[in-house]
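Just one chain is shown here, as structure tokens, and it is the form predicted on its own.
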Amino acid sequence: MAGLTDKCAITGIGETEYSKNSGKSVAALQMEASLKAIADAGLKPTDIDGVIPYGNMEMVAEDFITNLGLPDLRYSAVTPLGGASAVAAIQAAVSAVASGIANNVLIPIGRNGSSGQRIGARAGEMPQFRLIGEFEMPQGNIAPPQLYAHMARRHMELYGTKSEQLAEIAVSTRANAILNDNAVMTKPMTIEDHQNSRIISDPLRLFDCCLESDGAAAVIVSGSDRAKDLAQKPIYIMGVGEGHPDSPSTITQRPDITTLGTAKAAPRAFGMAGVSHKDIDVAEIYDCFTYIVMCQLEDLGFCKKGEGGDFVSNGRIARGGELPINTHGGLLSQSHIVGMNHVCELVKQLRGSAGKAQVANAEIGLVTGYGDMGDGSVAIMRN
């Protein structure tokens, strides 16, 4: 894996407007974001010879061939890991490009989760959810907040984690969204606002939960040799990793429900990149729920298991803190684009084009994905 370090780069990014009601189909949203990413890289649609669609939102490779006019698509794949899919797709794209199978791989994700299909409806179509009918639903665990509430409560019981500490994540993320012109939630939030929000599934409150939203985002992965001649400053992919938790299809049957697949993915990504945690200037952490952010920070190795509550407190994860995270507002406040908006934001940060939310002197960054029953994916990049 170390031989793949810096062999590929993100060369283009594209995002639609994020909203509660786009009035557009999933196909239209994804094509819009894809064309923006292609143009951002200084490429033409005919330059795209690889595509990795998001397998849970209706779109397949043939749709992109037809709609974008791709004459010679030679590589396609699907990474059906739910919210871990976007970053896992980067690993797949790196493998394809570095091996010479493809030159420019398009990775698009889009959804109309607010105006169209909602997150809860995914349970019926996603293969990794097929066992929840046997192990989770009899206990009332159907929607994601119910599935993850047990994990959060277990962490609280074992380590003394407090709801107010989870609130720190929601509040700092909202503060970043306020600086973003393309964010759904821009009303200021305080710890008290979080604590006064209604319980969704104990101990998770309304502001612990991500948004339902419409939009799409896309990136282009190209070989580093070609990237130097394209329109944008290349953002090199230093390390990637994917990991699955023990008992990956159920949560309640897992020996340790406070450990995610991220714990397996992180050492692979850091080992490949050849950097340490102190080298990370900014991190975009998949935030379907505040608890999952804290748990990933532990599993990534930024702190020990059980110390996440203290780690996220006292401004450490805020912009200007020791480890700024989710500088765009994340799934909690910007938009739920299954983590591809996190990838786009990291690229902006490393390009130095993140606007008001720009982290000073950001040179190396990290982005994660988290999928459904606990899958984890990690990518480390540099400018």
Second form
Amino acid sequence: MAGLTDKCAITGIGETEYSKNSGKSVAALQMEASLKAIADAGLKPTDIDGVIPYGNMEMVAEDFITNLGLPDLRYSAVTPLGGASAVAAIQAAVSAVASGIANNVLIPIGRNGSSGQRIGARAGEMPQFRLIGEFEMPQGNIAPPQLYAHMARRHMELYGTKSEQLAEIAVSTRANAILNDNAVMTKPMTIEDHQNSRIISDPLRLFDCCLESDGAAAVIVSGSDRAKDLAQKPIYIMGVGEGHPDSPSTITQRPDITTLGTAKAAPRAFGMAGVSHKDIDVAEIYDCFTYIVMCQLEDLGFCKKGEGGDFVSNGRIARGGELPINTHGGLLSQSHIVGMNHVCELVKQLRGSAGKAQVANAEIGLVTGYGDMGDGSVAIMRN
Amino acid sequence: MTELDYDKPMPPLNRDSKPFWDSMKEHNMRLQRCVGCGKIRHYPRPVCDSCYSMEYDWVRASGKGKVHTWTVSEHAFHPGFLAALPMTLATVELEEGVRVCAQMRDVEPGQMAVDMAVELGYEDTGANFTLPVFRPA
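Just the form predicted on its own so far, so send over the form predicted in complex with its partner chain.
Time for the whole complex; same chain goes first.
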């Protein structure tokens, strides 16, 4: 696997406007983001010979051939890991490009998650949640804020983690969104605001939960040899990994419900990249819930299991802190674009084009995906 | 009441788990046990992940367990549960080593604690299936 290090780069990124009501079809959103990413790279649509559509299958490879006039698509795959799909798709794209199957792989994600069918309402219809649908939804244990609350409560009871520590994540993420021209939530938030937000499913409050949004984002993965001749500074992919937890479909039956698939993915990604945690200048951490950010930081190895609450406190994860995270405002405050907005943000940070939220001298960064009740994915990149 | 009047999600029919739901209707929860190695597993499925045997039988659950974790929901996510709010949902580890997710009864949210001893109960839904609940032991 070490043979994949730096073999590929992100050469283009594209994002639509993020909103609560796009007024556009999912197809139009995804094509707009794709065309932007292709143009950003300095490529033509006809240069795209691989595509990894999002695993909810609203858009399939055929849609991209048809809309973009792709003359010879050589590679298509789907990475059905929910919110971990975007970063897992980078792993799939790297393996396809490094092995010579394809040259430029397009990875688009987009949906009308706010104005269309709400994301939380869909889980029971998805095959990976069949067991929850049979054994937990009839009890009232239905939506991610409830399912993840079981994890968060256990973490709090075992390690003394506090809601005020989760609040630190929500507050620093909001502060970053305020600097972002393409963020949905731009009203300042304090720890007190978080503590006053209503309980959804204890211990998770409203401000522990991400947005549901409309919009699309896309990236292009190309071979490093060709990336140098394209329009942007290549952002090299040093290491990637995906991991699936034990009992992946049901949190309830997981032997250790405070550990995510991220714990399996992280050593692979760090090992492939050949870097250590202190080398990471900026991190974009999938943030469907504040708790999931804290848990991933533990599973990534930035701190020990149980120490995440202290780790995220005292400004460590804010801009100017030791490990700035979610510099774009994340799913909590920028927009829920299934974490492809996190990938785009990391690329911007490493290009030095992240605007007001730019982390000074960011050279190496990390991005995670997380989803489907526990799947994790990790990519480490450099400029 | 019939299935048509029931206002909450119902478990879809599943050949692998039918004996479990049948046992619930009899107020006598049975768990799937591997004939090959004796491992008890839940939720029901066709293969033992320890010895890969596809043969299994069903053993009666003791109904004794302890709280592994819980949440108190103040948002229903389904209109059928609005009247139940706030709703304490527990993940309970049974003596047999598997976990069951169910609503708590006869408990104040402040009483909940990891490892609290609980006992299994049964509630007929009126829609031709029975759900587990737990009470403090």
